[in-house]
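Just one chain is shown here, as structure tokens, and it is the form predicted alone.
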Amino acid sequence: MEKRLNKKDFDNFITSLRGKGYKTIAPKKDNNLIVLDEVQGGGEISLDHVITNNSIKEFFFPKTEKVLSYRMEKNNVQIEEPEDFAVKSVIFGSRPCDAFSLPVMDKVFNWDCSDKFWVQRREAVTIVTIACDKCDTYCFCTSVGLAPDAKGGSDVLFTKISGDDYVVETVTEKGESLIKEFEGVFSDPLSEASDRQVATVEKKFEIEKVKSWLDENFVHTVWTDFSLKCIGCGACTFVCPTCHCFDIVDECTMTKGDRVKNWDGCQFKMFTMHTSGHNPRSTQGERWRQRIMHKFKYYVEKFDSILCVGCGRCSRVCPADMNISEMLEIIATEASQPGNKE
């Protein structure tokens, strides 16, 4: 299905689907920052972005979660989940490489158990995507098998064409759903073809040339020369939508607690700290290693799917300087050369 909706109309499909009762989530200006987060009508909503600083996994992940609770009774204990954290909501405006994240994390958090948290959120969000029409030296989107209209993981696409007019594309069948459901707020399509204002993002590297360096390189000077600049405050992975370690606390007294579902980075020194006090990354250089294996071998091997989006904050928000696209460079030039393996 294809419809068309003016940027001025914006507010009244936010106030329609808040009529609904959809919990409506956008980007909107939050001091210097951009970020993704609830809003009460389309005035709100900022599109003069690249992308927003936060992305868009702890809408189905949280920084911090509880799973369960418990209370101690002699010989008895009592265990209460929590109930009601998958809200109807959609999230309007997110860029295509943030929605694409959401089914290459599908894959991880319904591998060798299904994580409800995760997959009640996905059934009950739906996602309305807008094609980016601007891009920063951080892009690598096309480098890593994307583009700034991709409609993977998208429910709904808007692309902007001429004035302020957006062309709407169902791409799911919830999407097409969701369309129906308000379709008195949209226009139909025009009848001639419009140009799409999409950006022009630059392929900086061969994809397939950064695998079969990894596949031969896990030992190479390479990666201590990468991370001498790391500070290993695991900004990247935070930022990063497709970046999935946690850890489990029980945040407790002797005889109730909460047990607590945490974000946690494999940047941080105690990631893999063992109790006997080893390490087996007990350098940057190994953690830093371990980053770019997870999304460019193992991840690969084991979903057959890269686990990054070229979205480039990681680059953008690293108080170092480091660059992950300029790095992925360098290693496919270094694969390229004679008596590596391609």
Second form
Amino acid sequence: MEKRLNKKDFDNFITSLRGKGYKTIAPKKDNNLIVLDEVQGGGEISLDHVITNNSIKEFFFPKTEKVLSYRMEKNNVQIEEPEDFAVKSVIFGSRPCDAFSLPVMDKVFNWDCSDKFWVQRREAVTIVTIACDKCDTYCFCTSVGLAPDAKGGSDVLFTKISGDDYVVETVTEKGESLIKEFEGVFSDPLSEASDRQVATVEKKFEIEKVKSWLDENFVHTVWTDFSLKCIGCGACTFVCPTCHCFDIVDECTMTKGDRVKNWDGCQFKMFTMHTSGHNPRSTQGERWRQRIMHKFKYYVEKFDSILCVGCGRCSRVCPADMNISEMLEIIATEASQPGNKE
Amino acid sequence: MIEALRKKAEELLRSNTVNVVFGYGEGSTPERTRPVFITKPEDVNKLTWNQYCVYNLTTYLKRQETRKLGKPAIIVKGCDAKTVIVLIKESQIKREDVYILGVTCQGVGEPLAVKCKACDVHTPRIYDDLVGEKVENKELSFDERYAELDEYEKMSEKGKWEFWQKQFEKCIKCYACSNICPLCFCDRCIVEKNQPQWIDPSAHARGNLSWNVTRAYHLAGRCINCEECQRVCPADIPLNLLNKKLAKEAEKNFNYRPGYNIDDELAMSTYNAKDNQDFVK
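Having seen the form predicted alone, could you give me the form predicted together with the partner chain?
And the full complex, kicking off with our chain again.
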């Protein structure tokens, strides 16, 4: 189904959604940041940005969440599990790269066990994406097989046309039924095809070359050389829409406690530290290699998907200006010059 | 200035005075630089200098990967040079194990970093060699140095509490603030210790409060105000406001400014019967 909506009617859309009990999440300004967060009306929505600082993942896999509570009495343990964590919501105005991260992550969260927190939220949330009309030097979606107007992972896609009009296309049945539910908000599509305002994202490397080089170069000086400036923080992994490692901790007293799931990241020195004191990834070079290998080799082999959507957030926030697309360009270039292997 | 830096770096590497030069190179965009580690004289052209050289490179004096490169020459602005003094005083490096390549600086960042607005170290106070024309350092009064706190200090206690609660709520516990900090040099941070678990690792209200306050407290009387924690925070938390407030209290109570004079005794690890607290007597 195709419809049309003018920017001035975004408020009507948001208000109508809220009227029907949907929680509405959209990009809005917060001091120096643009964040995906709950909005009460369309006026709060920011449209003049490349990408939000936070990724979409926190609405499915929050930075911290209680997975259960327990209480121990003599030989009896009582367990209480959280309910109502999946709230009927619409995420409006996320980017196509963020939306695409969701089907990529579905694979791991439904792998050897089904993560109910992820799965139930995926069912409860509808994704209404706005195609990118601009990009910056950090964007590289086209190098990992996506596009600034890619539809994968979105239920509905908005694309800007002339004036402040947007073409509204439904992508999934879920999207179709959402737009039908609020049909009165939308206008009919224009009879003539109009120019779509979509960013041109330069292709920086050939992804096929990256994989074949990684297959052969677990040991290579590039890992250490490139990561010398890395300070070993977790900023890249936490802002990443596809990094999904977590840690489980108990916050407890002698008799009761909460079991909590927290984001964790492979760039931390402690991430692989064994109780014995041995650390199989004892240097930052090994930890950096892990980040690249996981995204562009291991996940591809296991789930047939690249674990990267080219959003560029990791490069934007990196305290030391480690730039992931630059790393991948180096790798693709190395792959084109056989004989460079260590 | 760039040419002078490159020439000096080349000289130091060729003469084997140092094994590596920690400096600034071109970054992902023209408005960004990045740390570079030059080990070969023929690579000195990778060095640059401009208003975007915000990094305090002394953080690489603590990292095992960069320590392995051998004796460093490190390019420092006046503010960064203060870190070297603190690191020497706190026995993290020996004076003779680092070659301090000072640069004079008129301020960095676009817009100009807050720290630069009240700068009294345009010329570093310690160096082995200085590149750039020497600038007379301004003497700033106590009030001038802490002027950025004026607005903050006007807030009521309740207002401050609400302000920090709102700020810390944004924290994602990525620990960029402590990893970038040249003075957060513990091999194992208190937040990584779990027997007992001093600080909740979770990024909820309690965990974020205890982390951010503990980080700041560990820097009281030590922080030299390089603002790196604030620059790198992906959640845009004004972390340096906390540091600056604690620095002010430390100076008020102990008349001590970290990193200004290598002969000064440290505020936090020196016993002095003249201290104005009763408990030391």
